[in-house]
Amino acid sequence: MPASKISKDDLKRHLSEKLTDYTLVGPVKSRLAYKFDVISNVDRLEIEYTTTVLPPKKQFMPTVEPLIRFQGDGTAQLPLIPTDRPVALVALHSCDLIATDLIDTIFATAPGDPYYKTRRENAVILGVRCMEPCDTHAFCNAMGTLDQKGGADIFLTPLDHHFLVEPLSKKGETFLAGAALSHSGDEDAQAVGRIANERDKQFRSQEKVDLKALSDAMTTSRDHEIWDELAGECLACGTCNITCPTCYCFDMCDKMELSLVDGERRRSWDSCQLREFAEVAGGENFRGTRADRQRHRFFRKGKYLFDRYDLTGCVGCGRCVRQCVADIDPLEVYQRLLERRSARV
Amino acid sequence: MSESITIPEQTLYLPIPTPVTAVRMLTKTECLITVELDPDRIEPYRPGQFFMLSLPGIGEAPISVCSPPEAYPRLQLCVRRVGKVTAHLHQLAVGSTIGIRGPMGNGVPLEQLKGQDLLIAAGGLGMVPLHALINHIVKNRADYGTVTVLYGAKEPGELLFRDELLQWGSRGDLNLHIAVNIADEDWMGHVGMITTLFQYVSVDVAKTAAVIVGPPVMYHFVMQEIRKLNLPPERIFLSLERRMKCGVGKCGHCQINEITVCQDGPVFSYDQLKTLPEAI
């Protein structure tokens, strides 16, 4: 456990004076609900809060950004990202790191993706752990993310009135140095351990998810009746993918200014949902129907970035049920997918 | 040849502007495009790899390779006209530029392929990477045992290479068959789907290889063909079209279960495929 702990307002102060140094970005109350935002007053800061509607993943790969600029002389150039100012992003939560750990290996697996890199590099991550669940959709106890610390470089704990604070990398000391820690002794420890008895009893299953099972039961299970009843409630919108903090595909186009001589090469967010997504020029559509996609969606969840990274692909942050108007819950799903599997053993 | 280019990771998304130096019409919907690489920036190319072609303002496509790997640092790429990439690239001039990345993809295994013989079924399209690997084949003759090509195509208007087709077919030392589905009134040769030019195919199953590329639906029947023929899945290989915007194994548009057509593909041996849902 943490041997530090600094009080609630003294974290405060300690970020406000970070302001002068760093891009302070973290959650903040919009109008109905959470969001990540920059910080120009740390009274905004929520440190203790529901989750966000978007992930922030946005925070290393704007939702739009340019990867190219053209010139009038037809010549190509990349933007610059600026890094004079590292940025702090404050209060990811545990799904959200293990989610930045996913998109993380796969932006830095090479060839490795100069824009993510360079944003992720330039940031320190403060990660703070959960005391209760989010509300009935979370479900990251399950998914095995709750109270993980992933690439944070500082791990916050809150309690009454301090945070006890645990850094994690270089970065974290730095960010922490002239804080006014102190220190933090047993019964810090057994409160955060009576917290958490009282946090786990509360979420809506207290069944894990066995990610490797999971895996396997979609090996067998590409045929399961799920996929269409899935497609006949799907509106193929894809907010899932939008809110999910681990789906990271984009499409690439061109936007040329008003004088047509200038412009820019964006990537921007992708659906893997919508159903052009795999269509190819001659019109044949690899995933032409919505049951292919929810299948595809669910499966690179649980299987195909399992297998290949070891990680799991869904941090049951609940966004996507949350704001899914079908209410299409993947845990649901998983429990369904692993039913099978144990009544076919 | 150079030798292995370090592409530094800053360029990932950069195209190279590079001159066009031929633009000539194959068929009515069909361009080949060659461009001259500069060999410090873009390394050399194998059979069944491909490029992005750009056009700024325009966007950006995948193209596959078409010349064989002699040629390089000259490239090139048969361009179809689909969309609207493809579109503008049928308007290039001799002496305008475009923007390249690449190249891209693993291509053919050509060290699998030494020594064997070779059954080269080439379906529409699938004749342009196809393309590469034959003139690469004829380049590299003695590399090579007894070499088959099958090709089909819709209508004879739609045979690509024709004065090359004529070359090959007269060398003696290739066998080329080609079928149309529909003829026309000028039409002298064989007349039908591509799966049945396997009538005129015997092969060593000891030492042959067989590298297939055409449209999906091509493939669940030449397949059936190739099956009778009793070769190895793991000695058959199969090139697969999808829909690529980054093509360095982000944007996952081409995602097949865990592997990446642009990355970890897009050529594959049956072997790998047959535990591939999806693939084709």
Given for the second form:
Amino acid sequence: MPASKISKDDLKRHLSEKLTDYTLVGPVKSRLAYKFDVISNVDRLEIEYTTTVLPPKKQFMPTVEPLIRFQGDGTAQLPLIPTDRPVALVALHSCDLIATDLIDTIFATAPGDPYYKTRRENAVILGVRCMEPCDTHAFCNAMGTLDQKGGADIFLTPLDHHFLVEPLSKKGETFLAGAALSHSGDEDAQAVGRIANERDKQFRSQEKVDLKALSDAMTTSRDHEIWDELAGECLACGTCNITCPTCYCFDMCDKMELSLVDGERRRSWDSCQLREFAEVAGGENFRGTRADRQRHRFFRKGKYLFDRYDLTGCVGCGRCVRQCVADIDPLEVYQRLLERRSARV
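In place of the form predicted in complex with its partner chain, the structure of the form predicted on its own is requested.
Since only the chain itself is given, any partners or molecules it might have are not part of what comes next.
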């Protein structure tokens, strides 16, 4: 299907009709911020919104997830793969689309993750273009994730009274069946270009991060003084990881019933910034200092994931900056490492 357009009222009407077949999840306004939530009334849906506190990955990776159920007789229900009805995940910004694309790639790598895969295959994703910086801390333009369409099935661009609609997959075309779409002319494309040009000037940084150069810079920065400096500021609370759309580490535990006979094995989100994350039997800790953990965090975002998957591990959404009580800013770290590399070349 070619790009087309739909009025904002008609889009809400179409989404409302889809409630009979899909569980609708999208950004809604809570008391203090926006969050992704299940929507039964599309009037709650905020398609044009600022960044949510938690990323949409929680739809595919619940914060706490049961994996198996075991009984005292030695039997087990394995695995507890979800069989929920199809989900329509609406209004993901480009940074979250790229993050979803990365985690899709990671969780598809052998042996794969059936829990994530089932939820992901059962979902249709509607992305939305940001027509202005969604947050003062965002640096998606610097990371090259602005206007990217990632794993979206449908991509929406908001204009004055309507949305441009780009179906990007068969699932997207199926979801749009019956929608009141009309032809989109050149004037719409020209309007998007003008707005995007003005939008880009509003970001706090105009300089693009060279991801390959950043990876190379980190190779020679294991002993950089910046890690000790960050350690002196960091409170090791783990908020940066919990709010990050590309973090996927988890803890595993067995939860017993009061009978101490039956129970279930669960996984839950975890953070590499917590002291006990890399602790093993005997009290040995592979990253026992905050400097070690800060270095690991940034190497993970700027080097390890890029080297393996050719995708950025930091999408510039700015969530970690906004939530960090120590005001640690990844973009400032990247720029400092790149400046050091340039000085050496």
